[in-house]
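Just the one chain here, the form predicted alone, laid out as structure tokens.
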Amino acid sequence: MLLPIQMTRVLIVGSRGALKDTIELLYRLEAAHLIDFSAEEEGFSLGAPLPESSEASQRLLKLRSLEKDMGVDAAEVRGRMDVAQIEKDLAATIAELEVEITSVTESRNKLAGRINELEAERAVLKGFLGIPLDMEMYSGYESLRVLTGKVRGDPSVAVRAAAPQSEVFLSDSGDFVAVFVAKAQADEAQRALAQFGFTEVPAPAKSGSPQQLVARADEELTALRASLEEAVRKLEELRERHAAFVKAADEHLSIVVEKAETPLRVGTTEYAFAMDAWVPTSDVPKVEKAIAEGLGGKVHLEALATAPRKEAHASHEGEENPKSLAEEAPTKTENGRIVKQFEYMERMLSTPKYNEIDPTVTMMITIPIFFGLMVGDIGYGIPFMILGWLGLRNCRSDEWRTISTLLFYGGIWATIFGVFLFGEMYGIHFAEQPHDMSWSSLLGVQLPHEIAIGGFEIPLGIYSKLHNVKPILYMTIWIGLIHVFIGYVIGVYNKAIRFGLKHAILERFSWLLIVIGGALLLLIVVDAMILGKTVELTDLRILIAAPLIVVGILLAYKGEGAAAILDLPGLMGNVISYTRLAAIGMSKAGLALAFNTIAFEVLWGHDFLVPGSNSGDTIILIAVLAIFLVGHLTIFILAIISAGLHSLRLHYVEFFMKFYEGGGVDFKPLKVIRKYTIEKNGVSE
């Protein structure tokens, strides 16, 4: 369905004793879309949270906190819990994991807290190591003043020069030094030890040789160590043993919480409650029918108003109308599985406004093609394929999926056009070529130049993306044309169902008559200037297009004011920014040549059939397969990002600007989503 499901208003008041089987049943019906009730309503005030909000907040705080503890990993958890049980089991275990828990990460929290302090105190005395002298000699004076720190370089002559008063003494490795100077001295001894890229280390405040004290260090470091280990052992166990009932539970009393606190978004009094959401229109009956069966006519469900497609226009620029039915409504579309899954492209830019056609249809025909267009090459087509395929079947989140989605189909168009239109694989043509390399010479055996399907010859390959670059480009104006001609045939649509038809033939219809007249001129240019051939002014393409563009230009005029002339430069950069569906081809075309010439240059310069030349022959066939796979593993890489991230920059900019507004609000109905959790009437999912 192109324009998003229609939606009714409805008010649902009914005894505030009933609220909360009200809001239970609604979840079951997941059919309605609840409206924040204004505080502002006259006799009304926000309803209070269930009593179960306290007790299930407080619980679901302190299993959050003993999941973070554990480390519990969503992905690590699989299947589901009965809630029953989960009820049953919550008290009792989340009292037995606060104990458990608690006790040891407190354990190791203190283990690796003395670790790293020992750690630093080792990493102090490291310095120290390679001076004779214990670690009390450099404490304890009245008329001295100990420096000790790295150096960059013997400091020794610098300092009794600066300092006669002091004595130095240098570490074996030269990069460490202890000075130690009488206090009336000190400052000339740092300024000369600043020279040598003094860092002072303050000696610790402890007693022995510093070899004793790394030397017990280390021993207490391996006991802790193992000590931690143990401890983190423990937490594994725990969260190999608690984790999916930790997730279960964690799912359960979030769904008890955002039960419990969606009266804080009705309205209540101190005997009745009313709800404000929107339904489907088609929903409405069988919702109406569920409260009055389920709540023994204690609420009552009243249907206020269907929104309307059609919505105020502002008569001026800058104007605001106060907002309709039309605006407020929220979005819900229904797509099939294929169409869905480009729906989070669409969503990247915005939600379809309810009046307005979901574009997410277009965006799978059209995106796909766009990208085996710039790609155009089988060799990369089927990977994309199979990459797009594995991810489509493993990936869980939006992103990836979105990915996977774009890899797939727009691997096959790649390869649709790899075969029938370029006729290449990894920049290599199938049939012998008269300047370029091909895989008929490369193999030794001739490939088709065609093939014959039901009777009709299909060639295989009719252009050369480097040696038939006009062509190319022509065809992609063309495609630009008929894309943005659609995007104005949508724009007509929206803008008849949002303010009439009167606004829509002003601000797009007479868009339409401007494109047909620029695609009339578009011929007569090509004849002009590329074929050559004399156009006169009597030309019936002339004589349509002109009058075409006249009138579009005076409706956009009348329809948009001087914005619309403005706006003319913009459509032919439009039109022409769909030239770079031929220019990230050629420039992979371009790529793919280069790596080629090198890898077969590399092969042919190398005789194979040289006596004592052996030895070279297969480090001379591993470079050229390193050349080979690394250079097209680039332009593997460089097609995923050019061609996907242009597919959608012609969509978001040229495509959607001529019909597209955006900015809706999603459909979210009161809705259960179990992932961890099950109930014995069913899943929610």
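The shown structure was predicted, so the numbers you read here are calculated from the model rather than taken from an experiment. Positions refer to the first chain, counted from 1. Compared with the form predicted in complex with its partner chain:
- Considered as rigid units moving between these two forms, the segments carrying residue 264 and residue 528 are the same unit.
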Given for the second form:
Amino acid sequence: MLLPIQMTRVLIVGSRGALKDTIELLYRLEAAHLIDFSAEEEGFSLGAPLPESSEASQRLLKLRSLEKDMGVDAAEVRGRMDVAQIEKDLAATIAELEVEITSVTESRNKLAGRINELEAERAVLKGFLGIPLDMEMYSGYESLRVLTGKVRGDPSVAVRAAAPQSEVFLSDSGDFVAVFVAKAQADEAQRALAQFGFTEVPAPAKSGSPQQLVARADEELTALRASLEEAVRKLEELRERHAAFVKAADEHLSIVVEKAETPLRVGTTEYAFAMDAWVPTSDVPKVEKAIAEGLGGKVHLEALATAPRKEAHASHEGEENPKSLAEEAPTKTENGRIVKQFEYMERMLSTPKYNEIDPTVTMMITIPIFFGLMVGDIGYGIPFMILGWLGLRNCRSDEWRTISTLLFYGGIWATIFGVFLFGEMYGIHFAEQPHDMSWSSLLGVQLPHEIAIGGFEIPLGIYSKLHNVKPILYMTIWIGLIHVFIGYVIGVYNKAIRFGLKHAILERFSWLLIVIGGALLLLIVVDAMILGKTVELTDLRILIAAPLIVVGILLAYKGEGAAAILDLPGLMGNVISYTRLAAIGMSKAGLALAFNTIAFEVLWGHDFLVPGSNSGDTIILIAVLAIFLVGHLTIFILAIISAGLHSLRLHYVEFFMKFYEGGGVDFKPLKVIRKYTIEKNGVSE
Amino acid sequence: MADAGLIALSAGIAVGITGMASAWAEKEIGSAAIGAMAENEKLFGKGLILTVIPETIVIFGMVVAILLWLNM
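Structure of the form predicted in complex with its partner chain, given the form predicted alone:
Following is the full complex, with the preceding chain placed first.
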């Protein structure tokens, strides 16, 4: 079934004491999409979270901060833990971890702080190393000023000239200076120093020789670094030992909190509760039975109504009808494993409505075909297939899986088209060509134009992308017409189930007639413009096409008003838009031709009229292969972007516009997804 | 047959100007799409689709160029 699964709206009522068990049961059934309770209903108020919620939230908060301190990486965690085990160990482990981790992180931060301090001190002392004075000599004078700091060049002569009552010590390396100067002449000395780029480094208030001080600092630094390493190692050890538990406990607590907060979405009175939910119609008996059996008659399920597909048609004056059941029901699609891989491409645009066809199946068929047609080369098709296959095996995120899906299935079609329709690899045809080099001429072997399989002659390459533009262009226009036609057919169906046959005929069937008429006219246009025949007005095709188009336009005008006439050129644009299938293939073939010509004909001296001819130089051959590789890698990457995007776009814009509305609500039943935990016996104690 | 040089020139103009038109339109949409994405990353899909819509303009240009070329 292409339509989303049918939904029934149910009301579950019961005594308030049974609320917790009801929630547990619904989570286990995974079949109820809860509708948030709106506080408008009289006599009801929002439910309060279950009592375990606050404690669990607090623990979760603590756990998350511990996780951050430990730097737990989700990718490292393997295996699952039993929920019962977690429950048992939780309180003790959190308390223990908190103490250990707090002490370790605290000492780590303290150590790191002290190391920074010492390093700064050591950097200051380093300048004084080259001057043979003890540190206490730099301070404690009454009439002298001591200037110490970095300089560029030797300032002694200049300083002595400016301030005769001074003594200058220059370090051995010549970039640090200590000047002892009478206070009265300190300003002059400073001015003289300034010319040598003096930056002051005040002497630290220490005693002893700088050598001793530096050695002592080094000693302490070594010890501190060792303890820091120790602390880091301890933290790592803790992480290794507890990461799995912490991650599992995090998941478990999140689930507990989520379940405990479910009453916030439910209406309650003093003694009873009532929850509104959507359940797939086929699951209603199962849920009903489970509630009757599991909750001992304290809770009752009432199926209110099954959502119909039909809804009222909004009138053209822009009035909004009140939301009907059909518009509120959530969308649950049931697609097989392969189709599901394409679901994300559709969801990226929007979720289909409850009462319209889920177009994923049609996308699964045509997206890879379009991709393959645009690439159409076995040389790219096979790498695409391999890349896509690897991606599907190894990637987990939706985005990468979608890209891999596109590459894998698109690669299959690219290979098929590459072998049978275009007969080329890396933009070079297999069999001999009249105007171009081919693999036959390059390798000096005769590759066949066709192969015989079971008595049939299967051609290897019918068209060349660059030399047979006309037929390929013509073919793509037909692909466009057919694709748009299918779009309108689905549109007719959607409109019929949603608003009834009348609307379907006026708004979509009318366009079907126009498309058929347009297709007939296309044949005439080809006859007249390309084949150069004269076309009579009494041609049978015109006699059929004209009334089809006129009737179609009249119907569409009645259904949609003047906007329908404005849409006509748009329809033509949509169909012409499919010529991109040819255009992108051509542009890639053109790029490939350029690279191949540079590599083989210009550099390697290959003449396609002489099979196997080349310059025979090995060094040139290496350069040729390098150009070939880089060039085709470029085309390969461009192909992912252009062919992938354009085949998606043809669906989103040209195809979906004909029938798709989207904007549905995803079916999200109450359920838990466990990655790090398992629940034995279905009940956690 | 018409003058080959003039036809080639016309084909070039057809592709060139429509290419610039596409680029201009895509620039406006693309920057708006990135702005929207900064607010909500989920809009990437829609943004991408909206951004490539004006690409049709250059496809039309290319079709015209090909028709010209076929008549050469």
